[in-house]
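To begin, one chain is listed below as structure tokens, in the form predicted alone.
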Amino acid sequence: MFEYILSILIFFPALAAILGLALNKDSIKAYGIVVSAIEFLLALMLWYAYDAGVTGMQFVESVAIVEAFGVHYLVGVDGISLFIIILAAFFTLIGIASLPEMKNIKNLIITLLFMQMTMVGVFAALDVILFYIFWELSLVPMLYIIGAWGGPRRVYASVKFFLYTFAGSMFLLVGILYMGYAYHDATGIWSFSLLDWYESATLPFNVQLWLFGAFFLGFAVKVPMFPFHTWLPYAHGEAPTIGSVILAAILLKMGTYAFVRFSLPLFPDASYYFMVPIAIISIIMIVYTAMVAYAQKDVKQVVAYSSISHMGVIILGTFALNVEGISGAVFLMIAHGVVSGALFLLVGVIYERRHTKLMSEFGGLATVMPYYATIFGVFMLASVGMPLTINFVGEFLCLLGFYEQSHTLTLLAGLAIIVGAIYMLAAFKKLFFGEVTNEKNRNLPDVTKTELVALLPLVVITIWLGVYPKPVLGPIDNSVKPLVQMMHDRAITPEAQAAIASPLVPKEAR
């Protein structure tokens, strides 16, 4: 029954988008909601059928594309990718359902459905060429969304987004081709299967360093890591609400997911070698972008810079090189997607009412829009890592994991996260506390039923997984353990072997 469910999840939205071209403007939104709801139900069925006790890839499909060079349509999921696919389906549904009336809404919905194909494809692909194809294709719908439906500087923002990410991907492509040649030289067989690469001999240390750098540039721009982050505030600032939601909730996770899926297991010694420099960059990301966020006057820019800041914590956990840190990083990808996506939705709610994002235009909204203020407060607290919210679980595990590598850097990162809470509290104060001084705000309507339908499930998820994260964290942990074991077994330098905490090797025996 579930033999081809991944292929259905990947290509169903694109097929539906093609069929949607025949519909008129009046029926396209309902059609988009139905299609994305079916996709979300399929994603839930994937979760239902997924065996959390199995550590390897599940629902694997393989069809030869260019057999002479070992290129296959090869897809599969494990606990690392499963929940990001579900998140992509969930936010596509919420995004389409919450779309306001706008010009060319038919083209926007069709573009969103095509984008869903590329997002699911990235997280399901196990052939590296297939992964790269979906990786690059994901740029096109977002370029169109920002450029066609964005703000006054939308063309500049969309072109900058495309050029930055496309340039980084060129280095990634060179690394992928070199890995393919290296595998052929070692085995005499052409293969771009990631599973085959996992089983191949570890590359020499100096080759790992160069390849890690090539993959790093491709992934770091997508995250985006400091100093490659400058495209993101422009993209968020000019993108329509749905563009910012999808960008923050899903697209940014492609980079951090790729670090876990590619860089760590393929280049374990290089990952250890660059661990401290990347940790320092992560701390700079957390502190610098928090300071920039505090200086912003536009509430959407505050959320945009906060998104970069939290991605720094994910990178820190990823390069802890142990089960706690990597599991925390993957869980925080989900948490960050939920919370940042919700915050951008909330910014969109107030923008639709006032057509401004300047915090100076607001103040005292808690008395005018109490439900809106309450929901915003929940996600603000989750964003700063309040215990019993979803972000706290991921941030705690990331810091716990990196504590095994460096007490000092973990302390600095923890202090940076605390400092980072200042900008969210300051923004919340400017928006909601005090007297209503702007007459335009006195009669603003509170959240509508449609907006509540979109936001309340995110509130439930934020608190539910903050209190009881096991349903998601368990499968993630079961998939991360063999990944760390693989890193430990493939490491060739004694320093890397000692640093990578193998889950199957007792600590006293290391």
Given for the second form:
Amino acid sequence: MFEYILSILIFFPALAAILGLALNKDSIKAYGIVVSAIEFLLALMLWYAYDAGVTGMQFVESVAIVEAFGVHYLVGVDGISLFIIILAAFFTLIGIASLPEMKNIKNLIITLLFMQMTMVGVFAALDVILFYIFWELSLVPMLYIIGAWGGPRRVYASVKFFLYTFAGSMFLLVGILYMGYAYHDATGIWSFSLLDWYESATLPFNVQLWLFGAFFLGFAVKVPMFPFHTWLPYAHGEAPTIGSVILAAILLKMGTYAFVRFSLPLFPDASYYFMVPIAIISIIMIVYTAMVAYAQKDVKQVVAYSSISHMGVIILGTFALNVEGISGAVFLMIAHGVVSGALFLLVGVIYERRHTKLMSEFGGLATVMPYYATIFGVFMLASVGMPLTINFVGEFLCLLGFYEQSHTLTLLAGLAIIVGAIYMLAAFKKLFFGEVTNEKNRNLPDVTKTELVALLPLVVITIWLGVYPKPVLGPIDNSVKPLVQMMHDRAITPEAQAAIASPLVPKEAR
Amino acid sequence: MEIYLYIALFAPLVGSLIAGIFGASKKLLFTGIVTSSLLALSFFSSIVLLVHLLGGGDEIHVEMMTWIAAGELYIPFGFLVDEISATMMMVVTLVSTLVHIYSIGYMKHDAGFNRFFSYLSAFVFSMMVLVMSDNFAGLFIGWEGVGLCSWLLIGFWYKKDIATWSANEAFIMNRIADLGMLIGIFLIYWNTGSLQYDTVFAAAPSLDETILVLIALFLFIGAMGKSAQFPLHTWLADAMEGPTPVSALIHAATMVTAGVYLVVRAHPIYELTPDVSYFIACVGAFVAIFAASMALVNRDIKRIIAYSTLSQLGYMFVAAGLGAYWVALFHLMAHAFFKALLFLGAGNVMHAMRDELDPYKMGGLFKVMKYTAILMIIASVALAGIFPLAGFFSKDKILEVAFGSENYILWGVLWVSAGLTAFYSFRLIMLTFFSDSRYKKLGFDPHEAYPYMLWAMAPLALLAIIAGWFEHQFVEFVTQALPMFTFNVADVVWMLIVVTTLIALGGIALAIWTYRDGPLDPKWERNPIHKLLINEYYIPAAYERCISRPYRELSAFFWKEVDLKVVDYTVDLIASMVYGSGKKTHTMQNGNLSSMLGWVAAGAVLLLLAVIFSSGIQVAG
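Go ahead and give the structure of the form predicted together with the partner chain, now that the form predicted alone is out.
What follows is the entire complex, opening with the chain shown before.
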């Protein structure tokens, strides 16, 4: 019964989007909620049907698209992609449910549903060409969302977002084509199936370096990694709340997910070779963008830069090249999705009321909006990595994992827990503490029921998975173990073989 | 027995959640009573567990459920009640219960009454997690949890800018130390494969010496933050912005002793690293005298007591550093009683004086607040270490340890500090309660605190008097889990006691004589030493100038100059170059057949050349 669930998950929202064109704008929101709720239920069914005890891909479907070049419609999930798909469905649902009244809401909801197809598609695709198609398609709805519903500089921001990520993807495409060619060279048949590529012989070291570089450029812009990050503050600055939420919670994860799915297993030696430089970039992301976040005057920019800082921790965990680090990185993708998505929703709450995001306009909101302050406080604490919140689990594992590779670099990356607290506490103080000085804030209404519908589930998830991460961490860990084993087996240089320890051999035996 | 463990641990959490539900509502007396009752329940359960252990029962070790499992890492929610944690649990729940009851009166007129009790009980829960966990990760949960509650409670009056500033300072400074602790945890994991105390301590002797030293050092960095040791000490004095019951509970009796607890708990590691231990003892001795010196001149009763706390924590670290873990724990317990008492007394004074903290504006309060004065004098005598009160037994023991282990310099430092302690304690008493009633001119109308607040203080006063008498039983009990510390001072012990008591009495006498007529002449304040001390050795100012301000400025620089003008500008420059080159080269496709043919030919030549060269290289290669 679940054979086609992935295809349904991918195409149901797109189909619903097309049907939605026929509706009028009064009923579109209800329609959007129903469609995304069904999609979310389907995603939960996927989780239910997913067998955590089995390693390897599940729910695999394969249909030839271009037989002659081995391009297939090939989809499947494992523990690494499963939860990001559920997260995408979840955020689309609460994003639509919490949409305020706005112009052209019909177009917006249809765009969001279309966007959902591309998001699920990226994380489910196992054919690299198919992955690339979804990867690029996902740019279009976001371009439209920022460009049509954004702030005053929306056109600049959206074009910058589009061209920048698109330019990065060009290198990715060249890399993909070269990989396909190399596979053909080695085996005599064409295939773009990632599973086939996993099985093929590892490429020579110097070729790996070049291909790693090409893939890296594509992924790094998306993450975004320093110094390719400057499109993000503009995009967040101009995007409407819903755009920022989806961007931060899901779209950025495409980059980090792709590192785990492609770069690590395909180029294990290059991954090891570039480990230290990438760790240094991560540390710059962590510390430098945290400092930039501290200097911001606009609360949305604080959250935007904090995203980059947290993505640095994810990258670091990914390049720990051990199970602890990579599991932590994948978990932190989920965690950061939940927390940053929630923070953007929260920023949206006060923006709706005051149409400003400048922190100097606020102050003393804890008195006026106590529930809002409490919820914001929960996510602020999650963001600074308080134990028993979802973020801590991921951050702890990322840093713990990387510690095996380098003590000094981990010590520097660990500054995350200090610099993160500095900008977050400062922002919280500016918004919520002190006397109410601005008369306009005196009578602001506290969170409404609609807003609570979106926020409370996120609070529950943040604490639930912080206290009991096993339901998510377990399947992730089960899928990361074979991944690391594959890296270990595929590595050809002795240094990488030594550094990437097989998870099957217990630590004492090493 | 397990059920008592869970009750002791979770009763405060339940109380916190119940009070939290009404967090934003109007004051409900009910929340104060419920949280206090649940804490009493927790205290009762802790006593049951303590009695169980005292009666020779086995330690209780439970594993509730898995927390984090990834790769080979396995962290459960596991809890352990042995002699060390049972002692801590007893101290924590006892002081907490009394402080809760006291707070019902202290916070009576505060709009955030319910919220206060929610935070306070949440703190107790975190503290219980800290002392009861059976592994380093669980300890870290409690560690961060108490830090969070401390942040919430220091900044409790969030409308006051200084309060929220201090809260943030405390949080961030603790985070700096927490990074050290985290690194210590990573080191432990990658070298022993586990974070469980029993596994780690069993593996410790087989570890490389360098690794052990690093683990010991990094864990101690963590301890330095929570216990506010130099140079991470400035937050503690600023933390006095919180409500006074908070200062009594968190910033005197319990949370700040977490660092000492950590060193005591990890004693199998510190026993193997004598150099680090000695370093800890030296830091402790330095802080003991350093903090005491700042308390000599301060004009804020809460800050004086806060410096005193710092100084006493230094004493505990000396004991722990010299390997006398049970002595450290003994002083921790005794100190918790008399210091909480002292703070609660200060709370009564503040209430009476409408939050005035400057003792120069008080004087003669003994007449109106007799009970508070007596309680505070008891606490001060105990703190000064006068026979037969608790401080005499616990603090003298530390001096004996220092002397007996032939660390005469450490002993000397502590001896001088003991004199200073006695002096500043009675300076506070004299300025507040005796000499002329300066407050009258300033229009204050002080009154004694509610009876039940005084009654809540009474058990602490009793313990401050008698806790020391149980030294023998205490030693016997905790040395089941801790090593016995042997030193031989039998031949000089009476001399040591006399010498120490003399300096303590001397300090008291000097304070009484100096302040018999109220504050000193203001000309003293122009003295450079006075200036140095009142400005806390200019350390807070130096931190602001050398760390906070550069950090702010560098952040702004990174944003405005680097991110916008370099990184982003480069991106835009590349984009505009692409646009520009498009404009310049679009003449290629001008529709003129002959010129376009020319470009085709040129392109073909270029490609041919490229093919020839690349194949040539291949042949050559």
